[in-house]
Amino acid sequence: MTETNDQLWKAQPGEPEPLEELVKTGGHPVGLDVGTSKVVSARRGGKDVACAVQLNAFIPVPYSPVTERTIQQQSEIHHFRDGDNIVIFGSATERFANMFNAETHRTMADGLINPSEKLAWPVLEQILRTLVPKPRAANEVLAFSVPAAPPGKEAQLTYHEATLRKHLQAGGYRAMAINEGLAVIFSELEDHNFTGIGVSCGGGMCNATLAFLSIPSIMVSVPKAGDFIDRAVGEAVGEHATRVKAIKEEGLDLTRAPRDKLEKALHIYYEDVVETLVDTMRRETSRAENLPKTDRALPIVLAGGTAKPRGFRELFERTLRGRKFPVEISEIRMAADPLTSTARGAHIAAMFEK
């Protein structure tokens, strides 16, 4: 590589940092990570980025006066009537699945709108509404996030996209869309320019992004994430989906040997997921005709709430090392706060739109 791409490759000490000089020019860009699992918004709060995040699921339990003006007066339940249910959605929504013994339903399957959900978009919206305030000015900037295309669902990637913009669009914003991938590599590698592969294994899917200087050159996404783990333990084990992912979620150590049947089983398809990404990612940069040259290792970073285990980082390292990857890699390394890096990272491309 030229000594002119070596300076396009790093920022130079005494420069201005191109996102302070962003911050410094007013405006407040929103950005927004539609995610299967849980909706993540990030805008400023006086110098720091602010982020709320909502579970994107819900569940209905049947209507009566004494259930609805019980709920109405716990002002942290969002909810709305549908018919002879009253429907809880977002945060709330799983400690009433555990409270009944019962699965939560998804707006969002795969990464895209659940088309199997009749309450998909009516609860997406409404989630929506709690995390995206009414814009500050005309036309004000907001970023959203979706996967790549999966394989034979391009068309569903069109209509999940076009329904979203149109949302946000009524609500007042620019609305713009952005690579989940490519906002995980905004949100970690400025350090970099903007160059190197930005991975964000969330609940529907995970997506993997190579780019030079902020240009995606390979996006790709896997169809197996948090959910499929959720799922598939569930049914080796006998328990609910729901219940899976709390214990999960509550402290899962992939460093250490699995203490009984349940976490044997979350070891084995977490393997599985990240053998697949990794045996996809190396497929496809293979393939690729339009990968620029450099003789530059890349940085990885991971992202996402499935990436969030202690050991996740070490089992995806010693699985790429473990393959020819057609790219040299510099270093693996996690996002500094995976669940909100892909917010952030459309928090940021949206502050370059302003």
The other form holds:
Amino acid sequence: MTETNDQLWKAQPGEPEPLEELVKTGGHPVGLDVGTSKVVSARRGGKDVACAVQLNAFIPVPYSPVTERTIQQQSEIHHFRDGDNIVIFGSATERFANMFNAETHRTMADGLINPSEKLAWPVLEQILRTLVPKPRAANEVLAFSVPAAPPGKEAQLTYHEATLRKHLQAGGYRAMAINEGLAVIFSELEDHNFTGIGVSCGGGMCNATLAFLSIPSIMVSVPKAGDFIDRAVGEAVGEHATRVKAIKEEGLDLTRAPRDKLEKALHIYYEDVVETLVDTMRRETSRAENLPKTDRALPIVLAGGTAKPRGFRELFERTLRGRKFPVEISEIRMAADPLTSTARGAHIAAMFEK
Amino acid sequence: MRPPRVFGLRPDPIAEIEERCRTIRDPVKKLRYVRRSLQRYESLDERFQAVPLAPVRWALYRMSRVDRARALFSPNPNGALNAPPHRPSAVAPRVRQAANWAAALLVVAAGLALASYPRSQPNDAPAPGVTPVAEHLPATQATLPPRGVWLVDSGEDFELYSNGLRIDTTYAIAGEPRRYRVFSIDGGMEPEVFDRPIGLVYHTSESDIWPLEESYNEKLQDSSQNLLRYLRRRHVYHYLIDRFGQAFRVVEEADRADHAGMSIWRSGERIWLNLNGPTIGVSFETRWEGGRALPITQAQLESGRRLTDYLRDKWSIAPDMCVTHGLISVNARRHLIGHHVDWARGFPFEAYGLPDLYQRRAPAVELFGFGYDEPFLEVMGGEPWAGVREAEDRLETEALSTGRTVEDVRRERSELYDRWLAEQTRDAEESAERARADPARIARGR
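Provide the structure of the form predicted in complex with the partner chain, given the form predicted alone shown above.
Expanding to the full complex; the earlier chain stays at the top.
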């Protein structure tokens, strides 16, 4: 592909820069997507923006010297000792979960730090350490994503945001939070002058933001997303949620008729998530009183791991067109890279604040 | 790239930002340009708001059009809970100097401009410290319900009534069916569902205003037509009264239009939340700036009075259900009154034969413990309407008599509001869901 000037800032297709390379070299603003399922960092690496991904999960395994030695021999397994357990975290977690036929633990639930998980914060700190390098200069800017306040959970969001900010500031960054949907708009709707609707469907929640010229007018979140689908499908068909997730990520195709009970359940719960999200967006947009006066039709861009299955865009469009949406929509499209677009948008915000 | 010029009679500053943005390739530079331009507009808007003379303010807004960008002025542009510190004024010293010079020149010019303004200023000298909001209109006999307004003639695009009211129906459009519930003080949401309007809400259109002079005829008419087209597209208001006093129907009276937003009102034991369902919206074409309406003409007020009489007669609307938007509008999330402040003071209730509802205890304060913030007080000239103070007294009395703090009473009331609002929202959603599932019902329009 020939690179043009306006593409330079976008992540190029191909292999992402190795994690270690990113962590070694500080000195640039950082964008961080702190998601329930994955944590993604974005930084300028040469001409491009390079992203690194870490699974935001962990699994404690019983400590024994043999186990510890075995784990230590494999450099890609991140771990630490916690009393009688060895806590394995990050991308290796799923492998161990399948090995032990156990569920992975999550540091976050419904988009926020998991209040019922004792190890949530210690593990999340470790995960962030693998992705965020020490800054070279004082007050280097780091922008991290936060969800819109879920109804009734404003206080929990305050705690979540403040905890992350303090941790990152203690590491030497000038940390600032950015709404997740707005970050998607920054990374994907630059051609529309940052005007449109950014939707991020992650593990714990779906976030949607309507912005005009980069200023958010409506921000919503619904606590139904990938984890909800995994859990609900698991309960319906008697499978572990971790296993459902693996099958889902292997190549679910929502355009194709379901072939078995599990796929049928996946279709049903995907539809449920999209309907809930679209209804919430519609309701909040109808209620909004301070929308700028514009006749312009707005684009919608879909991002996040839960939006990745084939046919998700069509399902979203069908659901949206089936309801009377209060704002005219020009197009609905997928993000260039749904997994990293929030982090890349946060990176743009960090560069702007630099 | 330099931010756009702030003066120069251009049609739309937002369009100008957008146009220039198209030439910027780098997203960070583009974001920087957009945000700085908006900061600059916001900074200018703050300065203009502080200009004491309305004609000067008007001229500054006409030249800069920064008011069009107001919906994009945000203290929290990143959408996080903890907003970044507000940046210092983005207006460069040279620009600031230019703006100050322009303002100074305009103050001088205002002397001349004032000569053409008296036509639209009140006839009576205003009382010291009180800014008049509308021309004088003689009162009619208070609170007498109007009787016998009938249709005299009608055509494809007009209706003429016996009280002289002429309604232009060129822009009339059907809206969504009305459907609303009522709350009672003791019993909460009542089971009955209503679909008839039972009240009026008076608004100002917040649109651009040209001087009411013969030389501006074309501009005056164009801006009204543009406004009507916009209102029709968005189903906003049932009626608009233009600067010449012409009444235009927008959304059919029997249907629901968007106009009241989050709002609270009470009559006797009955309480309404969000008054789009139960009320008809009547808007006067003008703008409410810095707590003052730009001059509303006698023709507009007279037309509004005739329209009020017709609507009250047709729908049997009680006098205490004819309210202004400023009196009912609330910020539901922050539990504040005065979310919109159009006609938050100065509506000529007496001249319309209506009780002065500014004296009525504010239901949002009395029943639900709502408060208000500094910007609201600034707009109100330091003092809310009398009914707010009276409602606050009630809260204090209750707190004293029950041995609690006023804050405790307010919190308890706010929680009641949140519960009621959630109940009403759930009910509306379930009804919409049922309507979607029942095509026959949709076909019937209910």
